[in-house]
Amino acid sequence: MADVSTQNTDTGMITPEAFKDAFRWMVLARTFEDKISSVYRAGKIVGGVYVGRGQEAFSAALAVQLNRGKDVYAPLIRDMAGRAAFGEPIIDAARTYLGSAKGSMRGRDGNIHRGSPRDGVPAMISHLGAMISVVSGMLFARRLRGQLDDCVGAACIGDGATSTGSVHEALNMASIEKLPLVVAIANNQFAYSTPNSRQFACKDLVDRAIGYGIEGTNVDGTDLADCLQGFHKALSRAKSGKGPQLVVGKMLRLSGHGEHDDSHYIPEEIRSSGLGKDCLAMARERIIAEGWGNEGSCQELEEKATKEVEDAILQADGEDPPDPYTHDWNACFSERFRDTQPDQ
């Protein structure tokens, strides 16, 4: 397990305090997903929930060392947990799951393709390999433009994706231009129904980094500590000029791929080895091991998660939907939308 307990910016080290900033946003987005995931059983959420139960450790790590306003981030459907972390409001992910007109999508689309690209969160494309792509199209704007001094963007993506041709072109493409990318895939073992061994031949992904001339780095994502301090050192790598970082983290979803899926075809070995660890629950364990915490301070937390995100789930259920009569039907980040939100 990674040392967290000093601060040291040769090697990388995390702060007790930077692994409890973390562990915040993972105990916020599954209180969130458990809850999205009953109204969703109740028939009140149109389209599929795919939650990150399992992957949170991963999904925090990366995006609480980012900045909001300054990087890309561009999260996937099981990133709640980075979406809280870079600073989304768990009222729009609230109203973007119950359809609310006051979303940032408005209402308009499937409530796990939000975004804001006027915060640096392009809006999820469901080719999940396409979402290099348009991060690293932003990355290269910047630099057009003279504005890419610190800045890094992140891209995540799962163990499916890292199939698609997609993929392969824009690391390519990110490579020779040595773009300050940094991406992240979700090793979770299976890409729906598909296991690893049916995806790719290759004894490991993270050996695919050197066919692009990239740096690769495995972190075990059941292990919040693994996982800001690989994270850390791939951004730190990324923005000083080094090019591309690629991290993949190993861990197994602890849950169908989506709420609709009873994942029945995941062997009962992997689901008890150290794969199917709860990362949520060994992080609580370690703030307490350590004496960062105790059981009171981990409820008091427990507590306040479920106080916001009832209170979110509930506002959002009271608001209406777009009127197809009434509604601007603009697009949401059009010139005209652009310094404007949705009334609060």
The other form holds:
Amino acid sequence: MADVSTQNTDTGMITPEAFKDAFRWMVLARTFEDKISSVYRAGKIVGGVYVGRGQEAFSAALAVQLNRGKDVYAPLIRDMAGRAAFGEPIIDAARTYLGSAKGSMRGRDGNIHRGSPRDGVPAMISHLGAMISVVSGMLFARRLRGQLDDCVGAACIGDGATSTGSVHEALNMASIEKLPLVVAIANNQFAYSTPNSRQFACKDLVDRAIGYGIEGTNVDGTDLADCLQGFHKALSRAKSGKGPQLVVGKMLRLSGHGEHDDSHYIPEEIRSSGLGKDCLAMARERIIAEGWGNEGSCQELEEKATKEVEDAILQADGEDPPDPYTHDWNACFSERFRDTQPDQ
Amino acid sequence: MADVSTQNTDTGMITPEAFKDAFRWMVLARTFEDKISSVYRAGKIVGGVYVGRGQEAFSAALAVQLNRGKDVYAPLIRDMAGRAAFGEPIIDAARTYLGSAKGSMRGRDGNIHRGSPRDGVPAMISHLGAMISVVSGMLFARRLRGQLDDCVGAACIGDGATSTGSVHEALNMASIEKLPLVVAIANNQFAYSTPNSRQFACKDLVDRAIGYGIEGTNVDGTDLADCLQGFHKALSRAKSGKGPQLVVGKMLRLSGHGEHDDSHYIPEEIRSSGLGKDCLAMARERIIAEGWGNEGSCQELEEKATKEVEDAILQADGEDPPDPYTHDWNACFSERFRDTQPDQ
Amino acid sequence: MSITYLEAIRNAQDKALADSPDVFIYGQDIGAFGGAFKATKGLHDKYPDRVIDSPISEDAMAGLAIGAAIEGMRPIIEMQFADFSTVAFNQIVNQAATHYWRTNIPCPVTIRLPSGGTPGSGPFHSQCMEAIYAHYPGTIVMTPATVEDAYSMLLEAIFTDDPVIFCEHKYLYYHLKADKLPTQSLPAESARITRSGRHATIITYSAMVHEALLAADSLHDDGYEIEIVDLRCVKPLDIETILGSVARTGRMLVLGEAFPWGGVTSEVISRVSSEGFHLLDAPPAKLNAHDTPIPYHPELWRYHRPTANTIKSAVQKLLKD
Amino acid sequence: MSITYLEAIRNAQDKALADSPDVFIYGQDIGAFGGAFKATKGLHDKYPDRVIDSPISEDAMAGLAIGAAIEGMRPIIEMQFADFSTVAFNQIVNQAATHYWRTNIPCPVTIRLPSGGTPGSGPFHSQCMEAIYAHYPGTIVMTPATVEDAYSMLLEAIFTDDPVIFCEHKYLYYHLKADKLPTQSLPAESARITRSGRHATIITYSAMVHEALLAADSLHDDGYEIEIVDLRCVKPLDIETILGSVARTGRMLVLGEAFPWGGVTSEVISRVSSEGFHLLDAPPAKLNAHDTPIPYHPELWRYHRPTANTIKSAVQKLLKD
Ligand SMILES: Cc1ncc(C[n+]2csc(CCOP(=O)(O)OP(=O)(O)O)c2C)c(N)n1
Ligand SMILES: Cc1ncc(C[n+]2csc(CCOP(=O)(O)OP(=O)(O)O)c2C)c(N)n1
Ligand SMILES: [Mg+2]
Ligand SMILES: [Mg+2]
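Can I have the other form now, the form predicted together with another copy of the chain, not the form predicted alone?
Let us now look at the entire complex, which starts with that chain.
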């Protein structure tokens, strides 16, 4: 278990405040995703629902240490907790899932594909691995403009995405350009149904870092404090000009790939191993054990989250869907280059 | 300098015979490429000429240990020596450069893009990195058919190609499939004009192997014995079920990227360093120094090569170019699926 | 008994695996899990060595298949969604499609692309990429619209000696049912007159055949007999059958779900206009999706793609010309 | 003084870099070396931080440019050859081209594609990929045929807020010369009547404009006045100018160097047949390269692509129809 001192020092120790802050977003994310799953099961969501159950610690630990409006944060499939921690309003998640026209994607894309580039959150495309070089580009632009300061970019991927050529090219390029980039790999043991054993054959995924000449850290993805510390170290290094950082967290995906998937293929053996521990329950226990809070304060937090989530979903559900007849059907920004094809 | 005993033992030592055998192909390759460069400068070749000057040892050392008709060998740009060592008839090189219709590519592709898949030599496409997974597929097929035995596949790339996503995906997949694949990286310090420093930022390229869980070896690409030994080890390991092997050779490209390029951008400092040594001259010196041959026997070899090359080029030059009017303009094998477009 | 379009695809693969030891399937989650859409369900159990889970490496998946095909195998690559084949684009169009031409050695790979829109799938799980692959010399591109075709054409694809891009439509996977699988069938390279008519022809393929049928039903009530040509194979095009139909009706709407610039619809109009100009009694018409990425929201999606209603309007306009 | 097509491209980049600190160029060997074709020669010296050598990573090159564009920069990516952009295909069509539509934030990247055949370049250094990129919503595809257009259109591309695929033709790099660079020019989205005529129109773009001019010269000697429309921008198409020309001549040959299935030629024929059917006095004709990969050998290459001779024959046939 990683060290959590009561003082934030230069050695990368994490304060109880940081721990509790991250915990708060974890609770909110879990609450939201539990709710959205039940909405999905009630048939009220078209398309898929992909949740981050079991990965909230790893996800929140990174984002809680970033600054919205300054840093870049590129979440992936299972980063509801990180999104919340980075300041994404919960209503945007609800709107995007429920298809409100007011969501940031205006009905054009859904669920986890939402983003808000002007706030530093690029909107992911589905093709795995493709977002890392985009984050690099955002940092590269800031540096060229002399606006990089100590800002940092973070990009999240899964174990499966590490097999894409995109990830390789992006990590290598970021290292050559010595960009302040942190790449977080959530190794949740599976890519959809595919286990690590069919995804890579190296001893430890973090060893990929060596091949790019970047620094790599392993953290226990079920342990919030360890995640906080690992990311703290990586972010500090990135900011101090040490180039890209790789942080690999190990945990188990405590859900199906999507809510349509019962994940029967996950062996009981892994489920009951240390990897299968629930980071949220563990963080809660620790808060109580350390006396940073108690059962009551935790419950209060949970109830507040429930209320916030229910309000958001209620609100989004009551909003209008996009209207195709008034919708702006233009793929190009430049009016003079818009196609004059007769309307289809 | 690597050990060359007079006995081939299990420890991977290399015999003088192997050394001399490889040397012979190196001489042939250098002779051919010097000649083809002068033919190019005389304006008799359309398209580019890309030579392997300085890389003959690394190239031949691999291929001389492979068996044509059994193993798979995927040469790249600078593998004239390896091609010859693997049994590619010198006349095919001459025909492909000079545009004879009798070349293996029948005028459809040229220069280094020649190949003969039925002999185990896939015909490269230009897109760097794309051939490794093809070699994997050839091995994979043989294994599925129970015909793999102790055959091995080798794929050659340069330092620049290591930045492609293709190479990453292929190495990772080959490792998962535990294929008997040897990937040879000729790190000649430059990719066209781009130095290593703009190509990767890891300490040692061979460290990429760790990230794939495969074995990696560095060899001195200017030292034939070291190359022979490195590849011997890698090939033995691959054949004995140890999975893919990475062999990285360091040397300098002793030519331009193509013969159109004067390589003015290569700093004198590198040229005069150990990397800039000419592997061919060094191998020749060693043969004489060890008494495995003498000035006379070396000259004889060189004269034989000159004659062979001149004959081949004379022959190819006298052959007819492809005739577009009798040419078979069909991109599909299946007649029934050929397009019925009116002739363009 | 009834069988779905998806089951037909599974059955065709099962038969191919049974009939030839040269066939194998490589793709993400297609092993024990049976694939994202269950197109390979149960096949790993039957052929454990030949139904293989791949890492998420589309470029290397295609490369591996090409290498095996060069050696005489008949690999099938399942892309999890057609959209992800963009990452394997280079291997498909530059390595596979050129291979026979460059080396005289055929490259019999089949690339299965689960294609097309379904509600809520959004811009990256809905694409129709047939035109992209068809543009390149050396490819065959199939777009089956029926359960029977899904079966027989996939078998033909697998045993064809050229690279076949097999665009199977996800919307049809579960929606479309047939009584049984065919034992005999129209060759894959032939188009089919799905419905005969005399006032106009709708030329289309894949899921749009069914939208066209609905539109034709509705136009029938208005007294028009609309002929429907199902292209089946979009490259090569069966131009005789197309021209034959246009000769009968004199009017043609070419209909596709893909993006409007270029593509199958433009190619068909171009061919017919060049080769059958005098058969046309009215300007050829074209209907595609709107020129934007494919929207996620069902309300937008339904408007973005052609539907029975918009097809009907387009035909009505065509009939007035 | 005379200036080549290649120098025009270099000058346009020089001007863009000088005019705006938001412009930078990223590509293989484009720094001190000045690029495989010398399109950036001297620029690294002038703008050392903004003319940057890239590793051989086309996907990441495009990704980096997209990220920078989202931040408001105006990156230019030089692909060493158009053919290698296949490896960046996904980032271009799925990330860049969809970005504005998805997020309302424009993505002003310019992707320079050294395109088209030259003798001895072979199947992988000769391709014309305009149709591939034009198929996708959200792209603008420019194909300049003159020195002046290479200059002015590249400047427009760089300062346009959408992704522009800039297909510059390698055959024209050194062959084509002009006296000076333009100060004023036709907007990039407009086609140009390069030569006026009345017996038939050849609609074409890029290097083929010059083959068409040769054919037209030769037909002039036979008493025919052939109009030539240079599309300049293949997406969007300037359909008014195209229809205007066809209205004058009644006959149209659409000419392109790219592969025959689909593509610009089919799209133009499709548009004109649909929108200007009654302007046509004869079936529209089409001329492309042969339907095989592009051959290396000059003897084969010259036969593979359209030339003044085959264009002339096609027009003669068209005039008889
Ligand atoms: C290039 C590409 N290929 C395939 C897919 C389909 N796909 C979506 S998620 C997924 C599994 C991802 O696994 P991992 O990266 O481990 O992330 P996790 O789902 O476990 O969080 C796959 C194969 C994709 N999105 N992109
Ligand atoms: C994907 C791709 N991008 C760009 C090129 C253009 N290109 C051909 S050779 C070359 C340099 C290759 O360098 P390296 O891999 O080190 O091999 P070397 O030439 O040094 O033997 C480049 C950039 C290519 N062939 N493929
Ligand atoms: Mg995973
Ligand atoms: Mg090199």
